[in-house]
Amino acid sequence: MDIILEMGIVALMGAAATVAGAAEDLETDVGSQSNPNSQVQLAPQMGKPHRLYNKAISGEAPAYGLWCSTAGVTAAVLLGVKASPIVAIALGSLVGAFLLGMFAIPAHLGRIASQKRYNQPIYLDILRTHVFPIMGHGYVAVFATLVLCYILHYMLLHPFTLPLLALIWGITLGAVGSSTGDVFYGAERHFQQHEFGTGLNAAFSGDVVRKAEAGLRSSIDNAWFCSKFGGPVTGLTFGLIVFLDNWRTTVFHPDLGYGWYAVGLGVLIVIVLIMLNFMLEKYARNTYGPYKTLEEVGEVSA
C-alpha cells in the first residue's frame, strides 16, 4: 500500500479513536464510574445523600473491553454472512450499548439500595433520564472503536481477528478514560468547594458537592461541565496514542527491516511527552499557586 495513502488511514484512526475517547469519557462521568465514583459511594456514609448516579460495574479498562469485544464478535458474525461494513459495526455497536445499559441499572440501584440505611433514597427519575445518555455516550464509543479497528485488521491487515483487536483496544480505551478524564471530573468537578491544589485529603471524602448551577446536581450536569475539558482532553490522548503509534510504524514499517528504528522513535515520543507534562505541572504550579498541606489548609495542626 502507499505509504501516502496508508498515512491518511492512521490520520482517520487517529480522529475515530479521539470521537471514541471523548464519548467514553463523558458516558462514564454521567455514570459515576471508576475513580470518583467512590466518592459517590461515600457521600450518604459521611451524611450527604444525593442525586448522583452510582454504577461502578468495574474499572473502566475492563468494562470497555467486554462492551467493545461483543460488539466486535456481533459485528465480525455479520461481516461472515456478507453483511455491510456500516451494517455490521452499526448493530455490533447497538449490541455493546445495549449490554452496557443492562449492567448500568442493576449497579445503580444495588449500590443506591445498599445505601439505605444512611437515608439516601432511590430517585427512579434519575434511573430514567441518565440510563439512555449512558447507552448513547457508549454506542459512540464502542462504535467509533469498532471502525478503528475494522481498519486495523481489514484494511492494514493486522494478523488479530476484530474482536480480540476490540478487545485489546477497548481495553485501552477505558483505561486511557480512567487515568485521563477521571482527574478533570472528581477532583474538579465533586470537590470544586476546595481550593485548588489541596488534594483530595481523607478529610474530604464524600465532601461532594451536590448542587448544581441550578437546582440539586445529577451526574447529567458533570457532563455537562467535563464535555468543555475533560471528554476533549481524554479523546485527544486516545487518538495521539493510535495516531503516534501507528504512525512510527507505518514509516518505519517493519517489512522493510526499520522496526528497530520504529522502537526508537517510540522511546523518543514516550521522552518528549513525559518533558511537555513536566513543563506544564510547573506551569499549573506557578500559575494557581503551590500546591498546599494538610498544614496550611488547616486540616491538621502545624
Given for the second form:
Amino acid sequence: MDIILEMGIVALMGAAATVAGAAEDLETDVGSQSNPNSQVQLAPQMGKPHRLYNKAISGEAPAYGLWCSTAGVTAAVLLGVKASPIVAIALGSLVGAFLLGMFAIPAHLGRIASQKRYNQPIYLDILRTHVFPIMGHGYVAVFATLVLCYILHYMLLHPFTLPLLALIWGITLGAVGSSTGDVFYGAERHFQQHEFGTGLNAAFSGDVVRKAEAGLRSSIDNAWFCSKFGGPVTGLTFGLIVFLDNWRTTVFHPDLGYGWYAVGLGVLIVIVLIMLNFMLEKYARNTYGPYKTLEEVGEVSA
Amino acid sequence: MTVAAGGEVGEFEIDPKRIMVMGVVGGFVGVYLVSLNILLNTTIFSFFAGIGAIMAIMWGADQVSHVSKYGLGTGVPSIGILAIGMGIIATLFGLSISYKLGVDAIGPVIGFLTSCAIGAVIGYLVNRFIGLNVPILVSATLQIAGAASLTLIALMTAVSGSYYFLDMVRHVIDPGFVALILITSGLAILNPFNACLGPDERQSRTITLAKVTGAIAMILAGIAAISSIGLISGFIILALGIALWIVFFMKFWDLTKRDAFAVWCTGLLPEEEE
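Given the form predicted on its own above, what does the protein look like in the form predicted together with its partner chain?
Now the complete complex, all chains and molecules, led by this one.
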C-alpha cells in the first residue's frame, strides 16, 4: 500500500481511538466504575448516603474487553453473511452497548442492596437516568474501537481476527481509561471540598461530594465536569498510543524488512516520553512548589 | 480498607458442597448431552452445553464469593482472571491430548481434572510461599479453576456443537470466538460477587446474579453459534439465553427488594447517622 494512503489510514485510526478514549472515560464517570468507585462504596459506611451511581462490573480493562469482543463477534457474524461493514459495526456496537446495560443494572442494584445497614436506599430515578448515558457513551467507545479494529484487520491486513483484535484493543482502552481518566474523576471531583494539594488522607475516605451546585449531585454531574478535561485527555492518550504504535510500522514497514527499525523506533518513543514526563514533573514542582513536610507546614488545615 | 468484603465468613444459606455437586454434574451432563448432535447428525442440541455453562458459572461464582471474603488484598476481578488463566490452558491441553490419543470423548474430563490440579498447585504455592494462610485457599482455587475449565468447555461446546478438539479449533479458535468466550467466562464468574460486594451481601442473591451472568454468557455463545453451527441452532441458544436472563433477572430484582434498605422512586438523602 502507498505510504501516504497508509499514513492517512493510521491517522484515521488515531482519530477513532481519541473518540473512543474520551467516550470510555465519560462512561465510567457516569457509572462511577473503577478506582474512585471504592470511595463511592465507602461513603454510606462513613454515614454519608449518596445519590451517585455505584457500578462495579470489574476493572475497566476486562469490562471493555468484553464489550468490544462481543461487538467484534457480532460484527464478524454479520460480515460473514455479507452485511455492509458500516451496518455490521453499528449493530455489533449496539449489542455491546446493550450488554453494558445488562451488566450495569445488576451491578448498581447489587452493591446498593448490600449496604442495608448504612441506610443507603436504592433510587430508581438514578437507575433510570444513568443507565442510558452509560449505554450511549459505551456505544460510542465500542463503535470507535471496532472501527479501529476493522481498519487494522481488513485494510492493514493484521493477521489476528476481528474478535481477537477487539478484545486486545478493548482491554487497552479500558486500561488507558482507568489509568488516565480516574485521577480527574476521583481526586479532582470527589474530593473538591478539600484544600487543593492536601492529598487524600485516610481520614477523608468515603467523604465524597454529595451536594451539587444546585440540589444533590448525581453521577451525570460528574460526567459534565470530567468532559472538560479528564475525558479528552484520556482520548488523547489512547489516540496517541494507537497512532504512534501504528505510525512506526508504517514508516519502517516490517514487510519491507525494516521490522527491527520499527522496534528501535518504539524504544526511542518510550525514552522520549519518559524524558518529557520527567521535564513536566520538574516544571510542575518548580512552579507550584515542592510538597511540604508536616514540620514546614506547622499544622494541617483541612 | 475498613469495608467488609461480604457477609460473615463461614455462614451459608446454601451449602457450597451442594452447589459444587450441581456445578460439576450439571456442567458435564450439559456438555455430554451434546453427544445427541453426533448421534442424530444435527446441531440443535448444542443449547444443553449453554445450560451446563450456567451451572458451572454458579459454582465458580459461589467459590469466588467464599475466598474473596478473606480479603486477599487483591480485587475480586483478579481472582476471576486468574480462574480463566488456569482454566483455558488446562482445557486446551486436555482436549488436545485426548485428540492425540484418539479418545476425544473424554477430552472434557481430562481438561477439567488438569485444571483442578493446576488450581490446587497454585493455591498450595500461594499459601505456602507467599504466606497468605487462608484455610480454604487450596480448595477454593481448585474449585474455581475447575469451574472455569468447565465453563470454557461448555461454552466452546455450545458454539462448536461438539466437544471434539478439531471442531472446537475450526469453529471457536480459528474465527477468534475464543476471545469472547474467554472474557465472558471470566466476567460471568467474577461479576456476581463483585457486583454484590458489601457487608450485607447474601449468598442467595449472589448465586441468582451468577445465573443472570450465566444467561448472558449463553446469549453471547448463541450469537457466535449463529455463525459457526447455523442459524436455527444458534438462534435456539440465543432465544433460550434471553428467556433465562429475563427469568433470572426478575428473581434477582425480587431479592434486591428483599435485601435493600429501601427502594425509592426518587427522594432526598436519608437522615445521616451520627
